[in-house]
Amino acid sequence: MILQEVLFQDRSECCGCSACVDICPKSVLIMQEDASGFLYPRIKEHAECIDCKRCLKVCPEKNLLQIDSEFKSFYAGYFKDNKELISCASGGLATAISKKFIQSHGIVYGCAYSDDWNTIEYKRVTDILDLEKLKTSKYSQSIKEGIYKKVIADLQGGSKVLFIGLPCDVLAVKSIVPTKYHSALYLLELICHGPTSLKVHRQFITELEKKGRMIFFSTRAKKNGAWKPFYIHAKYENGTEHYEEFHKSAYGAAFRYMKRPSCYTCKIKGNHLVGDLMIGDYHYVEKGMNGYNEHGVSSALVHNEKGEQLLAELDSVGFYIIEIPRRNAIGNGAITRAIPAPAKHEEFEKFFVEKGLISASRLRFVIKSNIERSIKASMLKFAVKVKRFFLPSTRPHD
């Protein structure tokens, strides 16, 4: 019989992928929220456990030593059509790959908001029009129970499957899908800074809905088409709209101060990645560089031949793509290391649990941090301009 402490002893030892729940042949495990809103597996029926240890075999946190990956090549690109590009979080690469995959009769799995906007969950997509639901980043953790079984069923039925998710979720899929189906399974990892909780998301939605019934919500909207900074955008049934800069919002405060505990020590980075392709924002690119677009640019880091296949012939769906230098592609530190916990993150979480998201976001150190971030960003931007004026060699280059 598996004991609860064997699954995990500390909250930082579980990434919340839910693979253990899906793989259990006796359904003795369930996912439960803790006080902060993060999901963890719990044993509901000890007597039914047959001690098969399948839950331990598919756990991403317990299977890292078997992995030794590397990046082979690097690309960047964006949708040529500005309207389509602006509707995406960065350059739209995940959407472009998904379009081409569905056109070749494949099935795509990715995150979407529930119809009432209160939950983030995985969706199975077979129609290009439904890819709209997968657009924009989701900064809270998603619900994944049952999705692994659907992936396996599609693969058993002879379909190709593209799974898009955070590195821990991708590792969970790779671990739970039988090896004989891996050739038809394509795994797309997202560059990850760590998500906050669904409880944060629900409370933020509740606040927005005080203004009316929502018909659209996004945490990665491009106000006036600008890639950065990105905005929270809500549309209401009465025709009104809400815009709020993400990093200055209560949602942004939680994303900064209250990640899932396992994210602060995440080891599923660098050479412990198992996807075929990793994608994210191409933050290194600047005006004047090859591949720049003011409306957003995606980067792609390829692990293997299947990753190259996902990037092949994207021009057929209207996507422009170029090869870029390695140093540019790996400039985002979240690719190779966990983002450490910020000072006072425990205080923020405690206040969130006791008083709620809005009160926590108004803590003095949070407000101070927002001001300091704005000042630092302005000073850095000015300093870079001065440096490049006097030292032309430091200007952007490909």
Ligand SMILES: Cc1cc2nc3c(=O)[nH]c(=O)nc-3n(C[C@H](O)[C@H](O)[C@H](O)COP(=O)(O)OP(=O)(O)OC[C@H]3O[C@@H](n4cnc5c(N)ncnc54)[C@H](O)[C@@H]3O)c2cc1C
The other form holds:
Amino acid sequence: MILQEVLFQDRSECCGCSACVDICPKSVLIMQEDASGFLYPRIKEHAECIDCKRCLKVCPEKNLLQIDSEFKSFYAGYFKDNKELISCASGGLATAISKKFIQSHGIVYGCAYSDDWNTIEYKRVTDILDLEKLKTSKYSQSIKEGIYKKVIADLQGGSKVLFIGLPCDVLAVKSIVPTKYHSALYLLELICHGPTSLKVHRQFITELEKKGRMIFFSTRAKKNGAWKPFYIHAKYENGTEHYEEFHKSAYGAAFRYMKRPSCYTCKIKGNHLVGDLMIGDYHYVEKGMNGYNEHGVSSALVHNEKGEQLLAELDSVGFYIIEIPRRNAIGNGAITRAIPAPAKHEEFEKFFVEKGLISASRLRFVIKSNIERSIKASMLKFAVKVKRFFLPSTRPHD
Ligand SMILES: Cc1cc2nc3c(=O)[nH]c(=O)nc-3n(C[C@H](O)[C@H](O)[C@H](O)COP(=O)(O)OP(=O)(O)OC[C@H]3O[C@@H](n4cnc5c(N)ncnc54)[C@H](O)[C@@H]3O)c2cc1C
Ligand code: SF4
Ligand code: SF4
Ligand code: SF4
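For comparison with the form predicted alone, produce the structure of the form predicted in complex with this ligand.
Time for the whole complex; same chain goes first.
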């Protein structure tokens, strides 16, 4: 059998992009969750693989080394309208670019929660109003089966397409779309240190729904408009709301201790990136610096001319953007290297599989690390205040 022996031998060798499923001419593959809830391709029972190896050719984990990319220019910005800005993950750049793309008759692909909040899946968006569903970061991996076929069909029909995703998904799109359509395909990759599993997401939603029927959910809410720290936010049909700091929540614990195994050794970093444009949080910016906004700021790292095109004329959708120095943009660690697995991540995963998310999040080392994080955050805040008092002009012109 080709899969287990050739496609991936270890869990860490598959990023779960599903490109192999979409390309298979005999439809013999499906994605299935493992015990931790991460999706992997499997051969369907009694299905006949003809050993054509098309799955191998599109697999981003196999085609990494052919890529060589470098950033050309660097920007930061945010929506000028506070309501719009607060509804987005960081500065709202993904939404701004998507708006302008749809206005110019393009089709956008991005990630949304399912209507029952239980999964995260790709959506094809042609109406600006539907961009609301794509807003904010979803911290579990999305379902992608079938999405590449839709992208190819749109390109074949003569449309231009903007695909927004994690770098491995973007690489998968690039691998699976025939080269003759690449000129109409725009690729926007998010700075990424990796998601947790859909099973984590489902268990968290089940827990929240014990309080009533949910009508809104976000893992990246700006409580009282503040960009950091970010909150889990749920709204219920009965009018009540739930707020919980993401990094102190059970979801946050899984995000920290149980990422997809491929993320801890991710090779889609540095000069192996493939998008036209990469965006993320502009963490470097501080109060007093050019481009700062307390409600969130996006950073943008441009790979090529198409990336520049995506950033052009964003003023028309109410987005403020400035050029920033390379060193400020590139300082975001997740761009250049995989975040190493934390100590005890295997213990967390084992406990999660056996006892579930809530029990795993109550493990002693998780609670201890939450306390340490809180102390560190308070100390950092205090240090910045002291620094500003003695050196009020640090970084203001950057
Ligand atoms: C798993 C994950 C890890 C991340 N790690 C980092 C990091 O280490 N450093 C950093 O600076 N930024 C990171 N980001 C990116 C950051 O959280 C914001 O998503 C990004 O700055 C875009 O913000 P925005 O305001 O422009 O997005 P919005 O305008 O709110 O739009 C959000 C966009 O993100 C897309 N999206 C959301 N969730 C997913 C998902 N799970 N898979 C694919 N696409 C998705 C949506 O399609 C939408 O287009 C991460 C994002 C994710 C999903
Ligand atoms: S070798 Fe061909 S038939 Fe077999 S799983 Fe891969 S793509 Fe499908
Ligand atoms: S194509 Fe994607 S899902 Fe399939 S084996 Fe490769 S990384 Fe895994
Ligand atoms: S860290 Fe790497 S492997 Fe993991 S989701 Fe991000 S791009 Fe994919």
